[in-house]
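First, one chain by itself in structure tokens, the form predicted on its own.
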Amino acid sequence: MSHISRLAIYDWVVPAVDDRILKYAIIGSGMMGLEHIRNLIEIPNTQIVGVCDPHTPSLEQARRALNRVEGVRYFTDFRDLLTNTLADVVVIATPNNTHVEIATEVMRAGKHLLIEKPLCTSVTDCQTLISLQTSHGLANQVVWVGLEYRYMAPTARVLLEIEKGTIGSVKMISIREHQYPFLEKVNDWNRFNINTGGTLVEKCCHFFDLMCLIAKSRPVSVMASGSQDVNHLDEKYDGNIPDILDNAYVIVNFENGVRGLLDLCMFAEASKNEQEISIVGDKGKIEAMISESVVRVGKRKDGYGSYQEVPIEIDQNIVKGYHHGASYTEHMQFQSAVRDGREADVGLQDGLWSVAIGQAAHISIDEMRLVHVSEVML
């Protein structure tokens, strides 16, 4: 498991002392690819040298975003990009079901890699990448999974307080995401489980990652209930109706006795907060309201109903983007790892566990039973 202490710091956006230029190539210039581009052009000593996307309108979006940046080459085949650019770092922001193939080639090419979540659509594919990293002596290569919810400012404050012992020993983790339906993506790839891994892999790997990080333990079993009740039921693509879940409850049991609960609803955009994270320990409770950007801390010793509310401000130097500044902070941490020659803070094992929980949750829903995580860890 990754260490909370490394994440729960507030000097993420200070430029590194190492002033050599890191050259980036972006594979996939849809919504998240563009977010990475907007972040990277604002980071010192960073140069984008290549962008690849087989979808012409997406590639044109990247051209417009980079119209003032010199020396960028554009490709429609990622292999051509890898062969014809001198990139130090590659960012993969392509549909989920393409990750394992592209990441395999990038890793074999010796590039540092930031791969968008989920790592892959299945545990098997995640294990393929882990085996590649282990067997091919890629220890000096930073391979980082884009689970950037760790870096949202309210969440980071929660992680810091937990590490400080503010609420004592963590016992229960509850995460609620009530938000809007899935956005439209190129060729509607995100409407079908075969492409995404399923909603609880595609969307919820973020939250399962947070649970593992906070629990400081491995998941052992999952019990879930979910359905597709409202969204996309009147849509058809090549005659097929989307099969992605739009709501679920997921309970995760960890080796050390900590329990986690996810409450997901994707037709609840009429909400004050998109995400609410609540952690209860034996000495108190801490919660983060993400859209509201507020953290509340209550200590049992202070008595019934007592709590402190702390507004959390995002540093004005951070590019906000779609994730409240988390993507920018993630890039700063990633570059720190590359420049310092250390391992990724969010590595392949983290990506694996977040996918494993989601995959187990889908089995639990389909078969109406508790699923042991070992069942999906082939």
Ligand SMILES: NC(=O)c1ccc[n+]([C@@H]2O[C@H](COP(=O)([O-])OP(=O)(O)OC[C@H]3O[C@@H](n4cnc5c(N)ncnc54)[C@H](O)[C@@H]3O)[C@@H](O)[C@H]2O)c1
Contents of the next structure:
Amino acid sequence: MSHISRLAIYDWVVPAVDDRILKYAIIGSGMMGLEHIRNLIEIPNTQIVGVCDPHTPSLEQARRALNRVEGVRYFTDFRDLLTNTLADVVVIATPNNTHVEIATEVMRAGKHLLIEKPLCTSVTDCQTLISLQTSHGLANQVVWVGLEYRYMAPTARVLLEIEKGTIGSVKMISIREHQYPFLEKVNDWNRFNINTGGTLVEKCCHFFDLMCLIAKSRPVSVMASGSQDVNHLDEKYDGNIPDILDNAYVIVNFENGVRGLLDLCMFAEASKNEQEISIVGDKGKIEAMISESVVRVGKRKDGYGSYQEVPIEIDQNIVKGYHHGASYTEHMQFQSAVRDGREADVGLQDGLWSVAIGQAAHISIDEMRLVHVSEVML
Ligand SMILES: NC(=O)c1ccc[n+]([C@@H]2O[C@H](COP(=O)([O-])OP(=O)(O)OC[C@H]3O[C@@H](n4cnc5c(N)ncnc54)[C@H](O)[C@@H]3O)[C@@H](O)[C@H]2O)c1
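Got the form predicted on its own; any chance of the form predicted in complex with the named molecule too?
Shown next: the complete complex, the earlier chain at its head.
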């Protein structure tokens, strides 16, 4: 399991640009693929050589975004792209249920890989990729999971303060995401659990990853309550009503005693902050208000009610697309791992744990019981 070891990763410092050119291929050029393209265009010594998407409007939007870039080839089948481009790096930004098949081929082709979250829709599929990485001697490949909330500026500041010991030994991690309903996606893939892995895998893997990173421990059990109460109930696709839950509470117990709580609501767009993170240690408390870009730090030794509010500046030069600049920083860190030949900061194992907690939470909701994470780790 990864842990907070390299402070620089969480410090809001983008690594120096390296002059070796990295060639990229993008598989899936919908919303997230386009965000990657927009960021990569801005990063020096980075060249996009291929894009693949079977959906014509998605491929066309990539063409428009790349109209000033020479030498890009376009494909509708990812295998053709892998055979016909000399990419060093592949970015997978396709629907969740396609990840395992495409990642398998990309890894076998020997490319470095940045794969969007969630790694896969199930623990079993995540384990398939981990076995491939370990059994095929693919250790020199960087395989990085796009759990980019680690790189949002306020989150990065929180991680840094925790690592510095500002709040002492972490005991409780509470994350609230109160947001708008799921957006429309190509062929409506995100309306059904079978394609996404379920909301607590698809959406909440980000937050379970943060919990694991902050707790520095393995999740052991999960209790959850949730349902689909408001959203998408009047929609039908081929006669089927979406089955994705839109609100939940999830409690996660970690091996070292740290407790995590996720409060998810996807019909709460009338909110100041989309995400609020609160972490309490034995010496104090730190909070991040992501939309406000504010971090509050309170130290118990300073007395009742005392806290300091720190506005977090986001460098506008690096904010390309959504996610408060996190995608850009993620790419810079990914590139430094590729160029320096080091391990991914967010590897397959991190992807696995974040999916495992989500999967366990869904079972907990369905069966109304506490679920041991070992039950889903086959
Ligand atoms: N990092 C984040 O915060 C974040 C945010 C949104 C989405 N995502 C993830 O990004 C991925 C894509 O989501 P999206 O929002 O861009 O969806 P989208 O529907 O906008 O785009 C997906 C694209 O993949 C294409 N596609 C489907 N099968 C393909 C295949 N076999 N080969 C090539 N292309 C294929 C589709 O035609 C579509 O254009 C998902 O895994 C999603 O969970 C991550």
